[in-house]
Each structure stands twice: as C-alpha cells, then as structure tokens.
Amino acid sequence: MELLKRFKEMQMKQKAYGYVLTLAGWDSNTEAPRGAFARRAEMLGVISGELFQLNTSKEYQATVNGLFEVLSDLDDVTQREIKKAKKALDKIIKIPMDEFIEYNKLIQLSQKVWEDAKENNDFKSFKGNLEKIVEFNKKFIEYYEIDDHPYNILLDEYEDGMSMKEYDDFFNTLKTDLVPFVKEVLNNGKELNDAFITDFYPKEKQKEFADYLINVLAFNRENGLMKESVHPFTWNTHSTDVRFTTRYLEDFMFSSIFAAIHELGHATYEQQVDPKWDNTNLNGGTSMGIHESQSRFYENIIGRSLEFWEVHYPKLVEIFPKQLEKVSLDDFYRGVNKVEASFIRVEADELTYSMHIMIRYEIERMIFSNEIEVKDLPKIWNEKMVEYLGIEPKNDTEGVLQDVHWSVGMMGYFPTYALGSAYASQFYYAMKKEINIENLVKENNIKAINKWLKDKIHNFGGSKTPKELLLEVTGEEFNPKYFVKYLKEKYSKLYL
C-alpha cells in the first residue's frame, strides 16, 4: 500500500529528529557545560521546529488520516501504530508552531534554572519559569478541544486509559488499607542499628560497586552505559542504545546503590524490547506505569531482599571494609529497608514512598483544577508533608524544589510512580506461581528473572496496552490489594 509506505518513510524522519533531540537531552543531563544552555536552547528550538513542521504537514495529516479511514484493512500491529499516530496528530495540529517552539525553548532552559534554584534554595528564581510551563500546558489542553477534565488529558499522556477516577480509587485504597499500617510501623516499629547508613563512603568506591551491579543484573554493556547526573534517569531511542545514570552522595551510599538498581530496571526493560519494534512508534516500554513497575521490581523486590544481600553484601564489605566491618548482614538488610518519614522522594523507603506520590498527585490535580496557583506551591507542599508524613521541610530544596519533572514539563507523570509499585507487586505474585524468584536471586541467576520478564512483558514493547499486559500476565485487571499485601507481609516481619 503506497499510503503505508509513505507513512513509514515519514516515521523514520520523525525518529531521526527525535534521536537528535533525545541525545541532546542526555548530554544536557550528564556533561554539557552550564554556559552552553542558552545557545543549546536556540539550536534545539530550530530542530524542534523542523520536527513540528513534519508532524503537522499536510502530507503527514493526509497519510495518517487516510490510513485511519481504512483501518480495518490493516494488520493488528499497523492498526495500533495508526491509532497512536492519529491520537498524537489530533493534538499537535491544534498547537500554533510558534508556541510549540517557544515552549520547547522554555523547557530546555528551565532545567538549568531549576538546578540553580534547588542548589540555592530559591523557589522565587524558578517560579516564573514554572508559571510559564503550567500556563503553556493549560493553553495546549484548551487547544486540544477534548471534552474532559484538563488533568485527565495529562494523565492519559503517561498511562493510557488512566484518569483521576482510577487514581482516586487507587490512592483511596492506600489511604484506607496502607496509611494506618505505615503509621504503626513509624510509631511502634523495632529500632535499627543504623549508624552505618550515614557513614562516609568515598564516591570513587561507590562507583566501583555501581559498576559491579551492572554485571549482577546482566545489563548488556555493548548496548548501553552508565553515567552520573543530578537526578537519576534512563535514556533510550532503541533497544541497542540504552543509557542510565545514578548519583553519588558520600554521606548516603544507599542513594547510588538503589538509584543504579532502579535505573537498571528501566534500562533492562528497554534492552529487552524486541528490535522489530525499533522502526515503529510501538518501540520502548508501553507506558510509564509499566516502566516504573520494572524499575521498582528490580530496586525493591530484588534489590532490597535478604537473598540479594546474602550474595552481594560480601562484595560491598570488600569495597568498604572500615565502614562495614562491624555491621552484620541482618543489620545491613534491615538498614536497606529502614522506614522513616523523610523529605526526599528518591531516597524514601519502599513503605512510605507512595505517600510522596500522593502529595504530588494532589498538588497537580489542584493546579489543573484551578484551585491553587504556582506561587502557592511551597506552602501547599509543606502542609501536605505534615498531613501524610508528619514532617515539615526546613526549606524548599528538600521540599517543592526536589524533583526535576516540572522543570521539563512532565505534568501528570508522578502518579505512575506509585502505580508502577503496585503493578510490580501484582506481577510479583503472578511470577511466584511459575518461578522461584528468591532461589534465583540467591543463586545469583538474575538472567532467568530477566528472561521471564522479557517473555511476559518486555518483548512486546508498546504493542500491548498496560491493561492488556496486566490482564495477560496476571489473569486479573489492576488490583492494588496485591501492593498492600506485599508491603504488609514484608514489613510486618521486619518491624512488628
């Protein structure tokens, strides 16, 4: 079909532009000199403009709309591609090109502004950029002319089919079934021998252990690499170029360890997507929630398990003999699962993590319901920290400025973090019926776990929706009760 051939040709151009923009994003986050950002924003604005013109050209519109009209004549995979392309097209053609370019320049510059604001504890210096980002998002949503709540439109961008109703039901389950248990652990849990956690761990030695973890989790170094960044993240354009970062805090070694394992979860997912999807718009993970389920699975269910540290704690002691010489395996295991009300989301424990996400979800919900303004954020943030975790940030650096997401326009993304943790638990109980996860971890056979996940989840890329995957793998629709069950089983043994 000539129309389909033309669609594929234009799709390859889209991917080429996207590759350049994503590569520049990787560079921005890892090693670009700070003085380069203004010029970078100008140049990337040009490329963004070229991509916008391609994505909104009359030829592309005619091709996508033409294929959409004959959808029933196409195979299932191509139908999915065209539906996805049509959904994106119907939105982007509503946005004026000059506003699209201006917005892309804004988010290119805003990350640096955020980094400086965070370092200097200066929300006011970031407030203007964030107000513009929110204003653009609200304006774009109006352009879309979709008859739905503005925040639902953003939520659907990151998790197909998820809306405030589903998220409200999910978070209400956590409030009812999990929050009382969290408070019980925080107030009555057994004390830990945890002084070692904040000892001094030289950065170079931490890098050595992070590099060791790459081999443990069987990450393919030929098709990927690890670097350092202010905020850990995973980057990819296809299955043979997958990169991730971690960060090193010399007074908190767990930050680098679990950021590395977390990002290796994302990276493993991307490496295990079938290469046949690389030249389609179904490449990569199917959604942010499913993606997060994989990173949380590796970080928490594997990386914070006793079986994992029975194997790998000796290596850590070998690297840090002075710091860990008097720390038993049991104390270390309990230490990596320490529960406390803490300020920083990326360093939060597994049990309280979802409380951090509820705060962000409720704030975003209020912003896009026009209940609060950007200037209100520090106050609202601190109030919600007190409400859910009983602590109040001393400053905005450990409060409202701690996350990078809003600076790059990622509104509606945060809820997928908690959703991913819940998905991971549901996958975990399904996996336990087929393979002995704990034994495989104890045997240091992560490859077998990787294979199960590849066969059941990773291999399909975006060719299945999150809901389809969850139903096929677990036999059920999304059920947050598995998440509550997993956490209660694990932390009752550890603390009560």
Given for the second form:
Protein chains: 2
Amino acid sequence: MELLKRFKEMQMKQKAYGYVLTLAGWDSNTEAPRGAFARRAEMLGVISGELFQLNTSKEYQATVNGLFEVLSDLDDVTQREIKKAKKALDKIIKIPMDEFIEYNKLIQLSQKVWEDAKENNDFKSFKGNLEKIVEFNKKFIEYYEIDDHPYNILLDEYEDGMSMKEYDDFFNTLKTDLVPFVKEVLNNGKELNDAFITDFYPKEKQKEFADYLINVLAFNRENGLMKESVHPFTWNTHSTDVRFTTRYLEDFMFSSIFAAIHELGHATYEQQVDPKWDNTNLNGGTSMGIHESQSRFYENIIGRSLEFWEVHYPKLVEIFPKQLEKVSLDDFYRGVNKVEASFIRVEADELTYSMHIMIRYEIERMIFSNEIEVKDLPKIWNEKMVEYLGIEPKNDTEGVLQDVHWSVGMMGYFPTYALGSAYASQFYYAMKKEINIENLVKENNIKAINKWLKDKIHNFGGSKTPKELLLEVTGEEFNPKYFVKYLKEKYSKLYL
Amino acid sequence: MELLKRFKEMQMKQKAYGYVLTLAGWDSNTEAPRGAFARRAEMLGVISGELFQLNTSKEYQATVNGLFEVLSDLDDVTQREIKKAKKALDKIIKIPMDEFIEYNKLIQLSQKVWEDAKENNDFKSFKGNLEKIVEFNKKFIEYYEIDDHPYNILLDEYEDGMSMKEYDDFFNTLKTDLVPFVKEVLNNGKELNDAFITDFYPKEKQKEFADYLINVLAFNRENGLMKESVHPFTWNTHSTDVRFTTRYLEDFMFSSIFAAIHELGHATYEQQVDPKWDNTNLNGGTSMGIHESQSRFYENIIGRSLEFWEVHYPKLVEIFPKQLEKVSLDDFYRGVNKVEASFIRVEADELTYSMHIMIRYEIERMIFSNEIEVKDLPKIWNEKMVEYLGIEPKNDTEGVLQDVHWSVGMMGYFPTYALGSAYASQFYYAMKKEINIENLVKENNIKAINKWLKDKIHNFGGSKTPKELLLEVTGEEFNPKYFVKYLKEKYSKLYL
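Now show the form predicted in complex with a further copy of the same chain, given that the preceding structure was the form predicted alone.
To see the whole picture, the full complex is given below, headed by that same chain.
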C-alpha cells in the first residue's frame, strides 16, 4: 500500500528530528554551558521549524487523512498509529509556522531564565517569559477549534481521555477520604529519631550508593546511564538509550536516593518497551500517568518498604558508618516514611505529595479558565500552601519557582503525577494476587518484579491506552480507592 | 540581493543540521551507552540524508553557482564564503545520495567497532569496516573528477592548499635536519630521575589539577566545559559553546595534564573566534593545521616550559605531596620533556612526535596510491615503527589501532598534526618579537598571551586562509626551519 509506505517514511523523519531535539534537551539539562543557550535556541529553532514543516506539509496531511479514510482496512496496530497521528495533525496544522518557531525558541530560552530566577528568588525576572508561554498555549488552544474547555485540551494531551471531570472526582475523593487521615497523621504527635536525615552526607559517597541502587534495581547499563542535574528527570528516545538523572544534596541524602529510584522506575519502563514499536508512534511509555505509576511504584512501594531496607540498609551503613551509627533499621524506615507538611514537591513524602499536586492543578485550572493572572501566582501559591498544608513558603524559590515544568511549556502535566501514584496502588493490589512482592524484595530479586511489569505493562509501549492497561491488568477501571487504601494501610501501621 | 538572501537562509539550515549532528557526536564520544549506537546510526543517518539533500538540492546549486558567476560584484568576505561553498558543492553533488547516507551510517557504527577492536587487540574485527571506509573514500574521490592524485584531494580537504609536494618537502626537511638530532638525543645516555612519571596518581586528584589548569589558562567556563573521554578531543559549534575532553591514566599523569592543555588550546582558539562569523561558513578555526598550531603552542611551548612549571609545580606538589616528595623542579621539568622512542602518538614527546605522523602520512599515501591494502596495515605499521623509532609494538592496540581517526573516515588529517607543530614554532618566533612570552608565563598572565593570539589569529576564524595568516602574522610563508630551530634550541639545552 503506497500511502502506508509514504507514512512510514515520513514518520522516520519525524523520529529523527525528534531524536536530535531530545538529545539536545538532555544536553541542555545536564551539562551545556550557560553561554550556549542563545545560539542553541536559534539552531534548534531551525530544526523545530523543519519538523513543523514536515508535520504540517500538504503531503503528510494527505497521507494521514487518506489513511484515516480507509481506517477499517488497516490492521489493529496501524489503526492506532493512524488515529494517534491524525489527532496530533488536526491540532498542529492549525498553528501558524512562525508562531510555532517563536514558541519553541521561547521555551528553549525560558528554562535558563527560570533557572536564574529560581536561584535568585526572583519571580519577576521569570514572569514575562511565563506570561508569554501561557499566552501561546491559550492561543494555540483557540487555533485547535475543539469544542471543549481549554484546560481539558491540555489535560488530554498528557493523559489520553482525562479531563477536569475525572480529575475533579479524583481530587475530591482525596479530599474526602484522605485529607482527614493526613491531618490525623500530621497531628499524631509521635516523635521520630530522625536527626540523621539532615546530617551531612558527602556527595561522592552518595554517588556510590546511587550506583549500588542501579545494580539492585537491575537497571540495564548497556542501554542507559545515570547522571546529575538540577531537576531529576528521565530521557528517552528508544529502549536501547534510556538515561536518567538524580541530584545530590549533602544535607538531605534522601533526595538523591529517592530521585534516583523514581527516575530509574521511569527508565526501566522505557527500557522494557518492546523495540518493535521503535519505528511507530506507539513507542515509549503510553502516557504520563502510567509512566508516573511506574516511577512511584519503584520509589514508594518498593523503595520505601521495610523489606527493601532490611536488605539494603546495611550497605548504606557501610558507606556512612558515622552518620548512621546510632540509627536503627526501624528509625531509618520511619525516617524514610516521615510525614510532614513541606514546601518542595519532589521531596514531599508519599502521603502529603498529592496535596502539592492539587495546588498546581487548581492553579492551572484557574489560569486556563481566565480566573487569575501570572503575576498573581506567587500570592495564590502561598495561600494554597497554607490552605492544604498549613505552611507558607518563605520565598518563591521554595514556592512557585520550584518546578521546571511551566518554563518549558508543560501545562496540564502536573495532575498526572498524583494520578500516577493512584494507578501504582491499583497495579500493586493486582500484582499482589500473582506474585509475592514482599518476598521478592527480601530475596533481592527485583528482576522478577521488573519482569512482571514488563509482561503486563512495559512491553506494550503506547500500543495500549491507559484505560486499556488498567482494565486488562487490574480487571477494573481507574479507582482511586486503592490509593487511599494503600496509604491508610501503610501509614496506620507507622503512625497510629 | 535575492540570491544572497536565499543563500543565507539555506546556510542557516545547514548550520542547524551540522549543529545537531555535532552535538550527537559529542554525546557519542563522551557518554552515550553502548547499546544506543545501532538505533542512533539509523536516526543520524536520516538527519545526514536531509542535510545532504539540502546541500545538493537544485535550488542550492543554482544559488551558489549563480552567486559564483557574479563573484566580483560581492564584497570580499562574501566572495570567500561563496568560493568555499562552491568548492564543497562541486564535490558533494557528485556523490549519489544513497551512498552518502550509507557512508554516514558506516562511520557512525565503525567508531564503536574500532573501540571494541582496540580494547580487545583485534584488528581483524575492525578490518572490514576500515576497508569499506577506504573504498568509500576512493569512490568519492573518483566521483569528484578532479584531475589530481587521490591523496592530494584528501590532504587539501583538511589543509587548504597543501598537497603531497609540500608535505614531502616538509617531512624531507625533518628527515635531513631533525632525525640526526633526534638520534643524538636518544643516544645521549643521560639518566633522568623520572620514576615519578609512572607513579600512581589517583584520578580524582588529577581532576583537581586539571581543573586548576583551566583557570590558569584563563579558559572561559561560561562558554565551555571540560569532560572525560577515551580519546581527548575538542568539540565546537560556535564560540559560546566550546567543549573539550581529557583522559585520566592513573599510572601516567602527564597524559591528563598535557591532553587537557592541548585540547584547551584548541578550545581557546574556538572561543576567541569573533561571533560575527557564526552565521557564515567562515566560522571556527580556519584549518586543521592552524588549529593544531594553537593546541601545540599551549601544550608544548607554554605547557612544557620551565617558566610554566616554576609557577605551577608547587600546586602539583600540594596535590600529590607523597608522589613528588623527592622530585625537584628540575627533575620534573626534565620529566615533562623526556625524549624516548614510544608507541602511542598522543603521549609521544615533542621531539619524536613528528615521526609518528610521518608513519601515518606514508601509510595513507600508499593506501591512496593503491600500493598497499588495509589487511597489511598492522605489518606495515610495525615495520615503520622499527624504521623510524627503532621499536616494535607488541600488539595492535598500541600499534595501528591506537587512533580513532580512520574509524570515523578522517584520512588525510594526520599530516596536519605535524604541520601544526611547525606552524606553532613559526608563530612563536613572531610572537617573541612583540611580547615577552616567558615573563608573561612567569607572571601567570596567560590572558595576555591569549589576547595576542586572539588579535593576530583567532579573531579571524575562517576568514583568512592558513597561508594568509602565516604571511601576515610572521611575515613569511610556511618555513619548517623554525620548527627545527625551536626543537634544537630547547633540547640541546636539556640533553646535550
């Protein structure tokens, strides 16, 4: 079929452009010198422009639309490919090329502006860029001419099929069923032996332990690596080159440990996607929410379990004998799961984490409902922190400036983080029926867990939707009750 | 002028493609996981194909040829741009696109094959790739239909205007005037206190000193960085993003010190090119030979001078107090300039270095004169090592497999290394007439030396040819006598 052949050819080009742009992003985030960014933005602007031209070319439109018309003649996988391509195409052709290029230059540059603003606690210096980014997003959404709330369009972009309706339900469940429990835990008054958490842990030694963790979690080093960056992230183009970062805070070692395990979860997902999807648009993880379910599974369900530290705490003590001299395994396990109201999302504990997401969700929801303006963000942010967590950030660095996402145009992304945690719990109870997770962790056999996830989830890449995966793996649709159940079971034991 | 505007637009695209390909090369050479290479070659093959299509498009041809016809109407700089573009165009349009893509995939993959072959001392496993690379080069040269010896065409590619005639003259001068002197030095029988050279120097400590050197040599960290790789190299796209690598051998510290200074020399050249050339094809260093003259200048003329170590040896002793406890400054200076017949080019001393290049020059010359075959390279290599240096490599890892160049298709490149050393000496005697180099080094004022080089050489980027620079900076054409003079002056004092 000639049309399909052409589609495949053009898709290879799209992939190659995407590949080099992603590679440049990795470089920008992990090592590019600061002086490089202006010229870099210009160069990558040209490449993005080329990709845009390809994605909107008459030929590509004719090919995708042509195939869409004969959809029922195609096999199931190709149907999915074409539907996905058609959905993206219908959006992108509506955006004028010069605006697209301008936007891409803007987000290339804004990340550095954000970095500086965060470092200098200077929201004002970032405000202009953020306003432009929001404006571009609103404008682009208008161009789409989709009859829906602007924020729903962004939400759907990051999690297929999700809208404010589902998220409102989800967060309302948390408010009803979880928030009272969180308050109970926060007010339980238990004293922890936790001074060790903020002891001094030299970076080089932390690196040694992070390296050890990579082996424990059976990460494939032939097809990936770990590096360091300001904001930990995972970088994926194809299953044989998956990279992730962590960061080292010498006065807060948990940051590097759990960022490493978290990102390693993302990376393991990507490494275990069947390479047969490489040349299709169904490669990589299927959605942000499912992706986050995997990173949260490794970080929290495995990485913060008692069984995990029964096996690996001795190694940590070996590396930090002085700092951990008087810390029992039980102290350490409780420290790892310490619940407290705190400012920084990426360091928030498992229980209060979704409160951080609620704040961002509500802010984004208001921005795209035109209820608030960018200039008001610091104030609103701080008010919501007081409302949900009872604490007020001392400055914007630990407030509204803490996360990279908005600076690179990711809006509608944050809610998938909380969704991921909830998915993870639902997968967890399904997995428990088939394999003995706790025993496998005790036997240091993470490979067996990786394999279960590979067979049930990872393998399929984007060829199954989040909804399909949930239904097939757990036997039911998304149900936030599992999340609440999991948290209550775990933290009742710990705190109540 | 419409034609010129089109030319500039197309050139921006060429630059953007070149940029991402170069970035991917940096990544490949410094950190990409080994499993990544197959897919990466495929992706970069697509990008190279796009670039090739642009470079050979009817529109680009018409534009360049059109401008070439009205050359005398253009300003001097634009004339140079068009001439340079025309020269490249006349070659590339002769190569069939599929062969070009195949070749690029081949050299993407061959580097890894070479790495493995070198690691496992297994020339056979690399032979097939090298044969293909040679065949491609021969075929491409035939396509060019230039009435000249194939090797001259390659030589000219790396050093504008150089051919076997000039190089034969150059190497003959060395044979006549230098080789007897080298033999005299090698046979002088002087004993050095040099056991410290192969003492154990922990990598982390070496890194500390390399970092110190970056400051001493006034490298601009805002616009560049240093990293680690198997084979040290410099990476440049534009003057605000210039990176270089070194490597750390714990039983041979000089390797990291002088590789770092050498590459830093290249990097300083790139950083000091006027950014006004960024959007032209006259950006970056003007030629391989001039580039190498700068790296050699920093490495040997500054970095191996007594004055340099008078100032910086105390710092090294501070970092390695035990290893250097009984090593006087004089011992150290002599160690740094130790002359001996050795196997590895990049670690060869200043005096015997050009012998290594002669071997590669003669081998390449024979390959492209169809006098020898790839399969015979190990044998021929070892014979020539015996002939020029009196030593025979024990294996191919320290013989024919030691250098990356051929695996990435760089043939005709090696001779520029020796040429660079000779240029450096000629520049040195010119510089001496204007500034007191030795005093500036003693005063730790390398900035003043950087500035002289910037004003006289770096600034101009590729807007002046090597021949023009030599004539303008030194007042005469290339003259290898300065190289011989410099070496005899320095090594007579040290050894005779």
